[in-house]
Amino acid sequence: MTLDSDATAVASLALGALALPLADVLLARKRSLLGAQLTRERRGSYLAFATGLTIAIALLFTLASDGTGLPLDPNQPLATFDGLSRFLGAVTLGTALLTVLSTNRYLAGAGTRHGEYYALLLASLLGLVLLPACTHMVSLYLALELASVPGYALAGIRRDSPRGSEAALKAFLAGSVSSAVLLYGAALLYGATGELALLEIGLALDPGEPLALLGGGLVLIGLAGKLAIVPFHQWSPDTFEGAPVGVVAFLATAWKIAVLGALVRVLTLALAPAEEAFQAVLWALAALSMTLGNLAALVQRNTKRMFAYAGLAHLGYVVLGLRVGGAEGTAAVLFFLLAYAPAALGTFAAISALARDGRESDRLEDLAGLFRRQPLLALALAVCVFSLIGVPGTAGFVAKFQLFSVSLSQGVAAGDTGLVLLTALALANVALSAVFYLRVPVALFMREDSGTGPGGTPGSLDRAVLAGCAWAVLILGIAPQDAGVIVPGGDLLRLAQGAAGALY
């Protein structure tokens, strides 16, 4: 039954969030395991292959959902578990194992705990693998701190770094922030319509009461705020410079799918009848978020503030799918939350896989003249950068092609000009992403090796990540429709496409 298979999977997860701190506390206190001694790396290692695991068996029971729609509790429909919960959960589940595994030899050289930062991680990713299935204002607040409160504390998990904890700090306090602002449009709806349930508040609110608007706008904020969409972003280029690199990846990708999951599950069910009333105020995040994060991007020498101001401008694109709406639009957008997941991870695995003793290549000298020290490693980070700008034959260019085309065809077809005018923006800003994301291979590939960098060696995990992540680009790219080889089933463009019919 799906209730079983995705309760299993929220259960699974739970427990190892309770019980890895315990596992840590006990393999401290022992001096051999298994014949062998038991060293600060070796006790990291079972650590991550216990977080690993039950990570991988969530994700497993996830696949083994069929997706019809069963709430969590019937007497109190707080979760529905349906298509897309179980689309934005495979999605968070897939990239969160991947960082893991590509990670534990990056703790071992910074001296950061493995035990608090898995602990950590576990409660966060419960969090996110609820947050796509709430269909009730309470339960996507509590799912949301949920995810929130252990992000903030593995922001700063490097506890001699300042900038780990100036990074930290900030993301607390902008989280905070959209918290309250968020809890006080829940508020608001609930005084204009009575309800708290997201069907709810759709089919009781009014559009033209001013209360009801007024709360609808303050819940967008406050999930803006949590996604760093412009102009609320001022705290995920500082927190991305400052933060372990794993978490960079993990706030990167499975944070953002699973919140953009709720804002799709809010905007579709609570906010649908006020559709055209937050069309302008979407067309504008979506035009600031795509045009000033890249043109930040083009000025920064640090790659993960460029990744990051890059990630605003890709958020720019999801928003404009959410304001072509409907389920070809909310299809498009969950096509390109999974194709941009493995594209973003690849980045970000990269600059881990070379880090040294805590230092990270997070400079674009560092990652000059790689390809000659590094040479499939050079390959696998310039498969995924090509496709975040949307090459030819990688996920990035099916997926921004699907997502340009149906807001392009819905804006003619409605004679929506400025749903139309916002494709031609987002094309242009494609166009002048290409100018920084093209400095990546350029080092990579045409300059001499500096010799500042950290000059770290990658393990085998980290290979098999950033293969692992070239590999799916590659597939997406050039064969989306038979798939099978990374999801059972095969046609992600129909899987994608069923889960937004789950809505409508």
Second form
Amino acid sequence: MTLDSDATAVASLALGALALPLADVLLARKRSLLGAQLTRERRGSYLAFATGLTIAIALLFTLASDGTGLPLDPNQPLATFDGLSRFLGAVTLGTALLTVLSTNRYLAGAGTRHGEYYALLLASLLGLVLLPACTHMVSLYLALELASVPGYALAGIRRDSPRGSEAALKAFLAGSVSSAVLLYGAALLYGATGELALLEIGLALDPGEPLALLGGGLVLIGLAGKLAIVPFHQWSPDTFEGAPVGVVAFLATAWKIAVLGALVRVLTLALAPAEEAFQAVLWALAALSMTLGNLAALVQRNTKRMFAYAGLAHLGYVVLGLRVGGAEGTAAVLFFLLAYAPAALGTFAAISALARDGRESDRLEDLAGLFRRQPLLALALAVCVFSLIGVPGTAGFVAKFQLFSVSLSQGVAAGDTGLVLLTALALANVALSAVFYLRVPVALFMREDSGTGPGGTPGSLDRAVLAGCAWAVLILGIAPQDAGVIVPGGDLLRLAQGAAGALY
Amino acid sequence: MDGLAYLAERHLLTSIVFLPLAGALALLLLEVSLTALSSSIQRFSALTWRVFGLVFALLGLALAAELWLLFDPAAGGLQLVEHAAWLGDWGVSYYVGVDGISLLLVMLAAFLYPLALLASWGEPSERARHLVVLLSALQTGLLGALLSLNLLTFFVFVEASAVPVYFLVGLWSRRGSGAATRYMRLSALGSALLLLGILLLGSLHAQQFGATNFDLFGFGGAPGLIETELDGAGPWWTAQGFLFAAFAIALFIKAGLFPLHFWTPDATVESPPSASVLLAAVGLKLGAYGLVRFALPLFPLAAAAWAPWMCALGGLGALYAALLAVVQTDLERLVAYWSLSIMGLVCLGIFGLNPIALEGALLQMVHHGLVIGGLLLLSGMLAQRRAISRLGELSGLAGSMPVFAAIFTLLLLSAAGTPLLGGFSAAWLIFLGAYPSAPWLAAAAILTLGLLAVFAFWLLGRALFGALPGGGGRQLAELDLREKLVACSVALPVLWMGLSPMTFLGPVERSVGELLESMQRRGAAGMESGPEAAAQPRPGRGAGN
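Alongside the form predicted alone that was just displayed, please also present the structure of the form predicted together with the partner chain.
Every chain and every other molecule in the complex is listed next, the one we just looked at coming first.
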């Protein structure tokens, strides 16, 4: 029964991705499927509704599964539907749903072709939902490419804009190099162990063998490149600046969350025997990502670029959690992702909500004086930003507290000075991030409207999405145990623990 | 009504903490739902907000008075304790309780809050609603931090009070958002350090007892953080000295203590007078209170070892801030530096590490809150009349504003430590306590107060009783009834504190004794050689600092 629900979720996404272009064509004819000819905006709304419905169905079925659909089994090595895939799948789908809801008005204004946009989004989402479930190098690679290729096209969906083309090209070049590196690493691992299933690789891996370490390292680098962890991040700010804000929201939340799921699988299954060697790599990646991400975000004036760099810093915190490892560290990472999603999504949704005719309000000045014009929108955005800083009362605080608490306990228990120093660095980085994040509330509340922004009026869906994000952030921050109201399943802290516990 | 009575009876501390915020949020919700229901209903007027804000503040004061009556000074220990798990798995609980040390500061906060609200009635009315909501959030944060006995919850309340301060400073600032941003940056740095210290301590505790628990004192059989052994042979970052340094730096930032004080004058001056009262009078105390409540009992050996240096920072900081106060040309800024100077004395008293000095420090904290709060309120009233507060343009006010002049004189003289006023009792205890271990610093503190006293007389002579170059004094409207009420309410306890300091010290004595006792016990338990170093600094040590 429960595999049925996981499978139904995946199948509904696949069906949606295939049916949507067809529906677009049928709706676009002079005598459309629904009778009279439809305006472009109208058609877009129908397609957005269909996409949202598809994702919602997939989300419901994912939540309905009990996380034991297809346990880890050497005879069925391609995929595993367990707590981790359920948790990350649900978070990915939830953020994607909110993204779709918040971009419809923007797309209508920008004159983008809706049909392609939603079809690509669903295809990419299908890959993403499968990613955390993949436990085989081949299926993992396929899912990653299924997610990536539509992703490149999405980044360049605004073909009229040179920046859009730049965004797509950079994402494509970096992404395909990352894929190649990942594939090469998998090949080396196969050479060293003779296996392709992650579980079998882990059983056969000899931590003393350079070939295996090199292979594992290349797989890590490939995934790090897809995630844009520093120093493999150069494509990400340019892509984020050039791509439409809805796509950026998708790449910054749903995308990262799902690919991190793949990283967790690889680390816990395939590379577990060589833990010590890779811990140093993760340490360096975390330290670089959080520090350089925040330092680079300090000097940005474009909010999308700023949030892109700040997202790198958040990836650094996540990698710190992976460096801690174990059921506790992974649970903290999962909750961190859950907490990060609505806050990050809220910031992008706000940028999208203020766009007019495809012009985005992506400069800091465009947010100036927003509190006067749109008090509720400004408050919701401020709540999201405070969560990204980690102010108590918001999800960001609980997530960061849990993450740093776990890493310090382990550092103390193991007498591990490196881990304690890394956590101290992370805390210093959180303080540093306050410097640039606070520019947003300063602009919202304490500056006068410059009058040069696009000054669009948010639609009711935009408002609803932002309010939902702010609400999720607050409820996760104040009562994470009782936050089951968001996702049926009750105690989200325990849910994350359960999902992580299944891995060990 | 039964439910409310039950709350006030069984959950008195919780009611005190959350009443301000709950009141403001209820009003906000009512306003939003009423305006949504019917388009004919306008937003509530400024008067509504002010009156209801004041009503809730007075209710809070009544609850605080009940707390004062219920508190049994003879029983000692923690009283009216409430405990509930929040993030249970992570050892974070909502754990509040009151002892003599927190009682005084809670009373101070509850007393100043209605006065601050009342004083804000004179400000422009268009932002009355913002002001009430933000002040109530600030007040809840402050009270929660003062009553929290779980370190993480303390941290949460401290941070929760930083957010409204940020908005109060930034929204009301006359010179852009610079002061607010500087405040938040430094505050974030301090918070990161404090959180690091708390989490490290919690991890050490978890390692020793097998379960994470951030409660300071054990509750229901679970051991508290205070039982953590900190002298194991762990790496350097588990040493008491390191953890104490993290706490001390963070709390020095929060308290605006020299040499991490530089954010305070701007933040005080730029925020509206009602907010700067809460910020300077109570907000700064959170840092000092944190030192007494957490840093001293948790790290007794390190505190004793560092005490001479901390005393030096306190004493010299007091002198330095007094010198800066003397050269200010703006009344509010002058008060802000004066406040820094008194906070230096508080620091000297805290790290005197004996009962007399510590009691003096606590008394001084309350006194600081009253006089600095009062002076800020008075200068706010002056600013409302003149829209400026430059000292050079103030002259001969006594003629047209006799009540103002009287209260101003009283507060200023008390702030300079004149006998028979509150400042004298507090400062005297601090000198007495600090003298045996650090005579030179005690002398520096006396010099500070002497300097301030001379300056106070000069200032009074000039601003209140002098004449403008052209002859004659400024003609300003005398305080109206509301303002007189505010001013006299602040002045009375100052007078009372000078005449009968024991009213204030009564509840404190036992708690201070218990605190020092526990430091001594822990110090002795953690150290094989020289247990006497723990609580009582040896005479002569640190004398040169």
